[in-house]
Amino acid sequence: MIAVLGLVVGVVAGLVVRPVVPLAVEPYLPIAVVAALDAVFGGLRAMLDGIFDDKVFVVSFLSNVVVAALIVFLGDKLGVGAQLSTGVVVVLGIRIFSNAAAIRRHVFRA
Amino acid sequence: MSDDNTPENGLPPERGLPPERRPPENELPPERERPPEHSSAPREASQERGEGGGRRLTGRQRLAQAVWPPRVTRAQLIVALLLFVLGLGLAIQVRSTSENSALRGARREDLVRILDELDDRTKRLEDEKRKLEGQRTELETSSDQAEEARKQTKEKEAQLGVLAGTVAAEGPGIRMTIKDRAGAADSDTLLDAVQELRAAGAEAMEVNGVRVVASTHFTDSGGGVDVDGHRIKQPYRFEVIGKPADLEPALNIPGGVVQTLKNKQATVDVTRSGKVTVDALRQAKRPDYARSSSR
């Protein structure tokens, strides 16, 4: 419940306050948004599989986003980081459909 | 997903399998024992059902348990903080992105490229604007040299029409009157008196208010004359525009017109004038033979 309401206030936060993005983190912030869902989708999974673990989903939650962020920076980098932004993008969709697939199994056993 | 033919699928973990048969996973200690991988690929769902099965709980159940009653643990409050960065974030590019549309937050090389084809753009619109633009100066010099020719046209119709006698004229010119009582002011007097204004230099002349041009007639008829088909009647009034002081003597020579009606018993009366009017008009008659060969 709390976790619900943490997200609320962020989006309310985020719309009320607009707080601004330093650019050099910019073209970061979409992807690791799309990692962190990817994150809190496998957390919802493993709570509703009963085998939530906070200390994982910490892990997880800034692994993934920061490893989202250092792909896309390194292909900046490398020069193809419209590509790779979109692999990646790609890649946590097709996660965050499994983990979804899950989710709607245990909630409606279908 | 392929898991989703398996047979437990649709059954209620708790009325599944019967526990000797239940798959090994359910007798494993808590989940805590075992390190979850949220984020890993999703494994076998029969097997993850299973674990649930074991503590005869859904995961509605679960799902319910979790959201009500709300409990202040260590758990919820580190995922509401990580929600709370991911609410952040989202709301902000959500916002960044249907603010400032594509610009905001674009690569570098797509601000490059983006700028390289408005340069590019902006070349095309300047070039087909200079070539309007020329266009627009042609037309207008075309049209300043249209509307010239017209005035010229209409200046060169006007003079040929008081030669043509189809518009009015008026200028310097002379009156002539001729009374003639005893019949001497026929035909082939007016005929000499219109040849001598015209060699004078008479630019439009009418008489009793027919016009004078290249072509007129004159004819004897009982009692008068008739000019271009029109009788008239003595007196004649000429009415005749040039310079008044060629035209005049040209009259009045020795042996010329004035003369010789005078010798026949006429009177002529010739007065110059600084203002004559030629207005009788005449029809133009457009020829049916001769055609122009100017173009």
Contents of the next structure:
Amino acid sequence: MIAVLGLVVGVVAGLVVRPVVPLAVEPYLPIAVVAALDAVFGGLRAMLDGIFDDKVFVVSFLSNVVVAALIVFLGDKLGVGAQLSTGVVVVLGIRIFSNAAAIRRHVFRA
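Output the form predicted alone next; the form predicted in complex with the partner chain has already been displayed.
Only a single chain is listed, so you will not see partners or other molecules.
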């Protein structure tokens, strides 16, 4: 229940404050969101499997976001930012769908 309350408070604060993303960080935001979603789905799967650890979740969340952003940043500096961005999204997308399938199997016992 605390997580849902935190989500509601965060959405309301975002709508009221209307934060501005700096132009230099803008290309990395979608990648960071996908990396964060990967960590969230992994945490949900771990919770359903009974092996959730909050420290592991926080480290996974932060490291996923930082590593994904660094890969895209490095790709931008090498001139292959679009290709590395696509690669990061594909890899994280595969992980997200794998975790979603495991969550579905656990919830529906299928």
